[in-house]
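Here we start with a single chain on its own, the form predicted alone, put down as structure tokens.
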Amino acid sequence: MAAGKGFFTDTTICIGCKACEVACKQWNQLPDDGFTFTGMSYDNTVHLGASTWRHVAFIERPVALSNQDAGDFSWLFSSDVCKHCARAGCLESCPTGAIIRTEFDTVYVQPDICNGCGYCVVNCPFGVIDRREDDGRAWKCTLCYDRLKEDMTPACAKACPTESIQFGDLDDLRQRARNRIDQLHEQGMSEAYLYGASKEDQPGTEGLNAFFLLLDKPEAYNLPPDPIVPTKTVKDAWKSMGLAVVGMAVTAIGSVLLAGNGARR
């Protein structure tokens, strides 16, 4: 099996261009989302979906600066994508065997196999996949499976001209983050942490193949600050809905033991 691979997506570099974007829909053939004026900054693209597989951020802050005028505002932008987990609901949950992990680690859907069902986009942490309206199939980001067996890089992060999303060997990559964590901190960067890098930071997912550097909470990002696959809570749900069971047996019981020792009196 080959070394996992994945994406290393370092915010503070990213310059909003959103060729990532651009670079993904033109190698996956991907439709448009529509041609309207969102309102949402300067982006036009909302949030990830079935024709959207990289997605950049236009996040507007409040400047904090005093010599700043009141109103004024910064950006941050973060290029998104599928996390691809290491422990992933999409796949737990699928019903064909349609969503598989790849040889690279990777998390990938098979169209061909795919029947539409659903479950999949409910048991996302990351409302990453969802269903195409003409087919009703689920799609997403496939780390450009076909060009990982031509040992290519992806395409968002071929066409990043800043090295904002940096693919490669897994442990490369979180040797890569943790180097430029330490950095930024010695610059002054206190807040910057990395999101989802490993087992012990995202216990929910078990990491993520993924991850990123980021300089605010994950609200801000429009990610969850404590993503769990679903299927990780079903043994502990199980074991509540049995406990109450239980607990409504005894009850039961003790009810009909009071009756029966009131009719004898």
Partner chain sequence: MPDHNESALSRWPVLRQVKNLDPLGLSNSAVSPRTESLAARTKKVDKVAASVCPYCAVGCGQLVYVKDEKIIDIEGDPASPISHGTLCPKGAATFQLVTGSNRVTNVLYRRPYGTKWETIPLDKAMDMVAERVKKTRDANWEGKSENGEPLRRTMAIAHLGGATLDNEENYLIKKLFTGLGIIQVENQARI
Contents of the next structure:
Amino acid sequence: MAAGKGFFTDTTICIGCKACEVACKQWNQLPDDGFTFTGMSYDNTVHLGASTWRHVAFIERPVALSNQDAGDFSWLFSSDVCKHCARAGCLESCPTGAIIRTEFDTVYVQPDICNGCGYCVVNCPFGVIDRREDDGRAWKCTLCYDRLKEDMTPACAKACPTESIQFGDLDDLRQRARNRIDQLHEQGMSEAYLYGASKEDQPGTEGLNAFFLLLDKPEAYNLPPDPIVPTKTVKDAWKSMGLAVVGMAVTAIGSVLLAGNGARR
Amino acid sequence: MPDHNESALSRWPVLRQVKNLDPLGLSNSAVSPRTESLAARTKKVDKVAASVCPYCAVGCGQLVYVKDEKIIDIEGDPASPISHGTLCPKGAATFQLVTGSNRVTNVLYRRPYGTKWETIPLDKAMDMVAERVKKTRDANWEGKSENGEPLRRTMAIAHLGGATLDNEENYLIKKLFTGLGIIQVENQARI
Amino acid sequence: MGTSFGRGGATTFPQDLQNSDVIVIEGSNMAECHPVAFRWVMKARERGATIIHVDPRFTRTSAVANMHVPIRAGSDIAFLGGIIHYIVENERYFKEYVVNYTNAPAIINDEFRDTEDLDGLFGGWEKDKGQYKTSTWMYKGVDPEAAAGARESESGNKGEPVQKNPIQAEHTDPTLQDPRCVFQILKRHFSRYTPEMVEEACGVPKDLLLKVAETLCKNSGPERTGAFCYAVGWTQHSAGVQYIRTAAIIQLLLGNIGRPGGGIMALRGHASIQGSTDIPTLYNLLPGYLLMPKAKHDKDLETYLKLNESPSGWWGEFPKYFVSLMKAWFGDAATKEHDWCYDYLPTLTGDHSHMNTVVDMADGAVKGYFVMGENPVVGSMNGPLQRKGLRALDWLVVRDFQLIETAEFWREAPEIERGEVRSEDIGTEVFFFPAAAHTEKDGSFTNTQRLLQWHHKAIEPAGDSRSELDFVFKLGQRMKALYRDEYDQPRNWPIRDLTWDYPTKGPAQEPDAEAVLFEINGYTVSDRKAVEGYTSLKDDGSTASGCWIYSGCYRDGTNQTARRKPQGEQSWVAPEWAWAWPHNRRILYNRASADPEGKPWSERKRLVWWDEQKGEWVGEDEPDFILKRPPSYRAVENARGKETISGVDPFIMQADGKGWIYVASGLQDGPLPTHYEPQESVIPNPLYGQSCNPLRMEWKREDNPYHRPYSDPRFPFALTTYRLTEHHTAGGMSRWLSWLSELQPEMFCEISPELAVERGLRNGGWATIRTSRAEIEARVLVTNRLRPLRIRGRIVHQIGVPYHWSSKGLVRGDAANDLISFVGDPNVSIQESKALTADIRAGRRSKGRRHVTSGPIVPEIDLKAEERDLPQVRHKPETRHGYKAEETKEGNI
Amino acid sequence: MSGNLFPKEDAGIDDGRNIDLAIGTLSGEGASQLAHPKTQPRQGSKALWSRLPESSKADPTYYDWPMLKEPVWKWEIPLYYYLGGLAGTSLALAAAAQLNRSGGLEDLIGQCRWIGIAGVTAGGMCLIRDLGRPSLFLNMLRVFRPTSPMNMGAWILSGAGATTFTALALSRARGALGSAGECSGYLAGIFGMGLASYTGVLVGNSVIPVWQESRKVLPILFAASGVTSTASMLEILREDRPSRRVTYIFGLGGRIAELAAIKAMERQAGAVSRVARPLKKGKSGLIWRAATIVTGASLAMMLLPKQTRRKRVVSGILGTAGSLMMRYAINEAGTPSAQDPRASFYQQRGRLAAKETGTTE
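Just the form predicted alone so far, so send over the form predicted together with the partner chain.
Once more the chain from above appears, this time first in line as the rest of the complex follows.
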């Protein structure tokens, strides 16, 4: 197995140009997502989905950034992508084995296998993977698995003009991210923090292969503050199921026996 | 790597789970043959043409991948000192620009007072344009001004365009039109 | 740029921005319009540089800048003037640089009168002509008559002779104390640009201006440098050239030109817009900034050369370049005896720029029109007037990828939708030729940093698609064939003698682009070998070169523009990547990166320096100087041409080798920048009695109505137009692409929450925006990124409108440029589209009215009640059909 | 636009990529993704944001846009839950009845198995119908992935089907075959109990807040509802005395358990009130409440003094309806729950706060 690969998206140097969105669509040759004006700042694709595997969020806020002199206002951009979680809800819930973990420690949907059951859709704590209704299958970022196999940089990271999206070996990326945080804190940007950079940061997913440097609460970016992969908590449900089965058995046997006894009486 | 001749049954991931001691089926037992043979499409190409982004004037490097005389991919050229392989959204969409089905590939003609386009052959259209240039030039030639100053020109033909064209094209445009006495040659630099 | 430093091109290149300590981005939304160039700004920021964005709107550039300065659109000169004021008053300029490398010590004519003296006008205003007599602006002791109008590299010269004479100060004061020296004049000129005044004019709080000025000053000097980046936010104004001049003055004062991390970066919107100026598809120029002959003055070759050749500085070489061009064009016919075919060239009689062409077209004087790779109906101002022009043509040729609005003006346009014009009534014959894409042809683009980059053909063009190269080549062949029988007439001789024998190749027999580039580079006539560079060109007919500044691009017989040595394998300057003009130099005037003795100003900012041992200039970049000229060299008496360039003259293209803080000659509207209000403004000029640029070009026509110059009650808001990252200019290359269209799918406008309340507009809802030219509708984006400005005690609201959309493509919307009138900068005839006035109302447009076809959109008010200021009567820019301003009421509907 | 005449008609299927295949090739990973001209992607009805597009300092969301994706499941899936519950519980009851050899329950056993096989088949068809690529339904058995309740369910469903089929086929057999049939019957009962309750795990194993928060009750609720479903079905179908008695006790237990589970679920999900909102408001809330009432009514019918055939049928119909509606409501609740970003945010913030203060759930 090759070294784990991933993305470190440093939102402090994102300029919201959406090159990543287009580069992704170009490389993967995805269809558009509809031409709808949303009124949500400059964001007209709104969220990741079956045909949008990179998405740039635009957040206008009445709060100043600590390194900026521009009144009580700031405009944040963040390029969102599938997180390729260490514990991936989609992967663990996929009943067909269409979703696999690759040798690069990324999570990949095999389009020839997926039968579109839709279970992964409700198992992604980030709302990333989606089924395209006219196609019938579930789709998401592949972390350019085809390119990784040829030792190429994923399309989005390659295109990113300011290197806000950094691609590389996970260990290296994490180190880079920590250095960056230290640097920003030194410069007085106390609001900067890492999101999902490690198992400790985000126990619910045991860390993300695509992690972020953010400047506001996760919610502002439409990211969950404490995501948990369902399989981590599903033990409770299995236990209940055991209980239910026992209860059911008791009720069934009870009814049969009681009824039988009653009949004889 | 499992070999590709194995039977359908032995490719059944459940059996491979047993073989690979993969009780949860989360590692590579479920890999399909397609996935195994997956490769970047730029790996096997006939030609990679070094190019330059046609949108703005930053001049980012592009690589155009060609296979079977068709473009399969256009992306940034990492060798470029300007762009280091990066592109903006427009640059990243160049593939769609040059291969788009919206592109018209035949010459269209709208006759005076007409309400629709007609297709005409390229050569014929070129002949027609040349004739019109000649006719207009001849009918509107200015040799000298009222004060006797040399003019040597026609003001009845004008040109617009150049900022999106190659230097060589601008050169021929300027050369030919100046030769014809057409001076109203302009481009987007003025707009 | 040309007038301040000598060459009309960016002085630096994007990669160099990473070396800056402060970057001021003004008049440009760099992060949105040039994301990849902005990469280098971000690198500078990561290295600790301060990024300052001055813009009416808080854009994606502002979002990542350290400072955002909201400014009223159209008030940039006042803002930058405030910075000059600060630098001068506080003596923060880089003294050694200013004294040695600029014309600050030069003494000016005693008769010179400044705007300070004349309330907004310079001396020499000729009321009856509506223009300046510029002779009083000259250096003291220089014969004003002989130098009555220097060679201008831009267009719009209104007819004064353009003799190039020694424009070199006769008298100087290196202490900068003489009251008539440029420095003192500058100081006086900008004395009223106080922080308080700037606040009034721009709506920029005093403290913010001071902070910007101080940041700039702090980051200049021997150890530090700062850069300015601008784009059409500056050029598209009625005083556009002067906007850039103001920045040039700051950069000269702070010693930021020719040094790493310094300079002025012009950011251009089209792949080869620099190239189309260098090899101009512009009426007033021949390739390499040689001027087109003017009917009135350039009567023969002798006069033409005399008026253009400069006895001092680099333009002394002029005849070599001109003769080589004629050799390239007319080959063997161009002989000395025949004056090198000088009389084959058509001549100019005034301003024949785009706007005049369109107006002439609307008046029926233009019969045939070629449009190649442009979409003027969407991209140029007053679209309805443009369409009116197209309707009046006999024939129109459009070359593009798809049926753009300009090709289908007869089928799809607001006036056709409204039924005011019927297709059946339009007599224009239209030819649409499908164009080949850049992937389907070989050729070179010249990018914003003057870099020529070759792109290789990847595939053959489909169907009838052809390159413009092929089209023009074959049109030329046909013209020769058609005129073959009429070669007895002299007017057809240029066609006969035009060298047009390019080799062809490929299935479509397309001309070989490299052969054309070879001709551009130049060759020796006898053996057809490529010349090494422009220094090899001769005026005896032994060399030919299609564009002298590009000479060297085919050095050694190889295509230098196709060089692609990877960036990792060479220095950060990357001299072996493609080829830059002139002479592969990347930072212009880089002699200035060394002190007068030729040593770097500092280790940190070294670039080019004098190597005593080698006896030549060396460094990381190709020296932009005479290689073996030592710093100690001084011109001897009676020296001519380039022998006049001394060892301390970094600006070799200027006659005096200095950076021009004061432009004694060459500009129409003043030697120093002055703040004028836009043609249509929300307020009167707070600085002077003269409100607008007195030399602005107006087209007072029925089909081009103007608002009141200021405070028009019908149009209470300021409006500015701009671009978005997701689209490309008029949209021909983006509105048809689904991957881009989905990102910005609809025309919208941006307004502040306060204006939204005032006009009852809702985010996401519809608004109708109105000027006297048109009314358009747009979705509303309410945002605090647009702030109302407090100017002179009142609130000024601004409306932001991107201009990418029109009636065709995957995503559609009204065209913003329909709102804008024809007004132009006097020096370069560029449209003013970045600042005007407008009204905005809630709801959708009634039916998209356009003044040209629908009649008045808003009730006319008596404009005479508040007469526009100077000029009241003036000759409009002369065209063949030269008309007077007040006499063009007949402009029929 | 009067006819898109000239951009070539043959090249022009509008698939969101618009590539002229004579010039370019489509071979990327997403190139096979079908996109029809006029269909918008899911959640394509991008709502127009009509307020000031500015994020709030205290309680930010991203334009209130869903953080999660809505479930794709339509009516087939709740129907399958019901059918699975019905079939599974019937098989369990049949197996239990096998224990009481002297009870005269042979007919009941047979009927239960028939209900079982019918439910499994119909349920399976519902599942296939709901797939985006129905032809690939067999891929469900491609792997054995215990982390996926759906995969487990596929095996359980197959197991239940196979064993029931065997049991039915061998129901008349004697000797070894008979024992095998018998054995299959018991196995079918075990599979059946799994089938009736795993769907609760399946739903609980998700990120949809209202489902996730209810994960402890859901299997019990679904099992109880299964009991109700089977009892109700038998109430409608059967009149013989032994069956009636079995059904009565079974149904009573099921209904009481179901109602208790409903209450428990409301409590659990209601720990963060925003999470429970879909059970109270909107379409899902309405159905949910209706399900509770109908199930309650069916219980009440059973408790009415004189039990008549008509009352039993009414009670059976009410029980069936309640069971169906309950499952439909739960499925339906997934949509508003996914659509409400604050449901997730509050749920998770609550969890974080609890972690911080050391209180566990």
